[in-house]
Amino acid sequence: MSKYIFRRLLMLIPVVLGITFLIFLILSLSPGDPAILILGSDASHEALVAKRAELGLDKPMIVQYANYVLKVFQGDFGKSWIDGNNVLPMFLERVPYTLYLGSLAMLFAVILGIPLGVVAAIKQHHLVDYFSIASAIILFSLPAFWFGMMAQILFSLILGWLPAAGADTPRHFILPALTLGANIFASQIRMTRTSMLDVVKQDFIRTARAKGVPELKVITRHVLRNGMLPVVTQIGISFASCMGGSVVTEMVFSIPGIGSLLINAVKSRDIPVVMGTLIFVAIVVGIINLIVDIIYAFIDPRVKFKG
């Protein structure tokens, strides 16, 4: 397994390079001059030329990208074009907020979504099944910005139970976690229910019940274990999406995470900040996919890794 993990980690390098090159190309070809954005439209021609030379924009695009990658491998992610701060400290300051928010959202979605999906599959066509399906459809259809604002109005303005915005205490993350995890919660219910239904109808489940195996043991040792692979995949995909898809939630609740950092950097064409954020997201997604593959081997002994 160690060879497999090492090979997968090496495969992250071309993936990250491909993603960053594509984003770098798009940002470089997008309209607008970063020098004018930084200095203003009233800046002299000489000042604009000097600023472009300082930023390396006077070189061909491929040379700019190569210089950036070489600096990244040395641990230098550059400086923000807007405020001149180093990207890495700025990024590290915001990462804990996004990781904390994403972890809480996933915890809420997994702890409630998987059991409800299992019960819905076991009690198919019963009231709990209809309730879970209806809840999943409703939560999956609600836009995050609307759900977040409605939660602020209800729990903050009307009831006064929770703060509406900020990230000062753990209580500030409850509403954002519920908002971000609502869609994931719905996906977990649907995926778990579908996966478990496929297993429940198998012959070995009927055989176990016919032999008198207790129902709880049938569910935990046979149904869950054989139906968890798609669910684990969904968990990995959902957690990866939390890292790059929490932009709306962070903006609604004024959380200083990497989502709000990324959207502001894109608006101002702050390429070093955008690139640094995307590199982190790409690495996190790759590591999560690796962890999911490793978990497969513990859930299903038939999964083998080849070095």
The other form holds:
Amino acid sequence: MSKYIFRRLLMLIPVVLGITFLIFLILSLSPGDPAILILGSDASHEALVAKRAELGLDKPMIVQYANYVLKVFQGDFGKSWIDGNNVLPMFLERVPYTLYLGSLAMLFAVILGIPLGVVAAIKQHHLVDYFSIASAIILFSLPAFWFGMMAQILFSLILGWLPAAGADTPRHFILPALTLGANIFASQIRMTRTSMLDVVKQDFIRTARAKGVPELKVITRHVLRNGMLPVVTQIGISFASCMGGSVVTEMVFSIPGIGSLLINAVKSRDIPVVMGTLIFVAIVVGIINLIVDIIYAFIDPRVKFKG
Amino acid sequence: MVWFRFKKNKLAMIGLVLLLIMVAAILAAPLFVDEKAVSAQKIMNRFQKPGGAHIFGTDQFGRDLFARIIYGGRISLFAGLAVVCISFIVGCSLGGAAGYFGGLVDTVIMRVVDMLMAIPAMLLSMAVVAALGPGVDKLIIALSIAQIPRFTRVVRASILSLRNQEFVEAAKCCGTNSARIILKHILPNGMGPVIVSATLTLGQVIINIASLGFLGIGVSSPTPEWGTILSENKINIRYYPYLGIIPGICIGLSVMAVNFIGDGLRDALDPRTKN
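Show the same protein again, this time as the form predicted in complex with the partner chain rather than the form predicted on its own.
Following is the full complex, with the preceding chain placed first.
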């Protein structure tokens, strides 16, 4: 298994190389001169030429790319074009907030979503089923930032139960985690319900019931275990989209994570920061997918690791 | 047959009717709302509650919210449709080529797709916006680039399942060229999952456009767009809740309608999925 994990981690390298190359390609096609962006449009010609040389922009695109990649493998993600700070320390300072928020959101979505999906499947066409479907439809259709804003107004400004913004205490993360988790919660309900309903109709479930296995045991041992595979896949996919959604949630609740860093970088076209963020996200998503694949083998013994 | 099954699905029909009403209202907007009302500021009229002369009320600058919502829908819905169309066409071409030719073409296309899929769609769009700069056209390109990989995958999977079927072999025997086989024989037969995927993607794209607008990196103010409208009014929503509720409902209803249609199409195209 360790060989499998090692191979999968090695496979992240071409992904990172490819992503950086694509962004470089888009950048080389895009209008605007970064030197003017940094120094302003009234900078002298000499200053602009010097800045371009300093950033390595006077070299061909492929050389710029090779230099960048070499530096990244040495742990140097470059400097921000706006404030000149190193990108990596900026990152490391903000990563914990994003990961904490993402994990809390996933925890909330999984802990509430899966049981509700299971109950909805068992009690198909009952009130619980209709309630869970309706809430999934509503939560799936509304953008996270809208929920965030409404939750902020209701629970912070009107009722005063929870802090509206910031990231000082765990209490600050309750509303953001609920906001970020709302969409994932909805997809968990849908996925679990559908998956369970598929399994419930199988012959082996009928056999289990026919031979007198208690209902609880049928659900936990037979239905859940067999219906969990697509649900785990969904958790993996959700965690990846969670990284995307956290950008919006962090902005709504003023959480100093990777998301707010990325937004400001996009607004000011601070490319080294944008690039660093994408590399980081690609690595995190890759590792999450790997973890999901490993969990598969534990849930379903039929799945084997193949190097 | 598909339409017959689709028609029986009540939620899908509700979705279709809802979406048609919204599209008709947006297209016919110039007939009942003057375009000037979108940006006409009347500070004396600020924060008028919904009703009377202003059905949806007015915002902090006294602009008519109904006019802004209905003209904003053009961007929210039609830019969404444009994104889906572009990614659909490019995804079909790439996925079609990858699935039909296989070998090196497949490997190259799918490795690029894998790379793009490693980054969440929202973040990829933001990175492209950072590279291209602001503007509706660039927003459409950015969102399309993020959606193309998904379409490519679905189309490729669909084509792989059809590539070795007898009718394709027969077409090959008749000497039909590859492009014609893909366009005339394979794509029409494998379109079901792709159309479902396109419909469900539209819902997600509408939310992404609104989210980028809200973050201030999509459509920029004062151009109306549902996410931008929410962003403009965020400070005042506490005191004037309609400023938040109405744009939110518009986004929610359109996404819900599109999702209902997508689910209905999925059930209609593949009756086995219906419980």
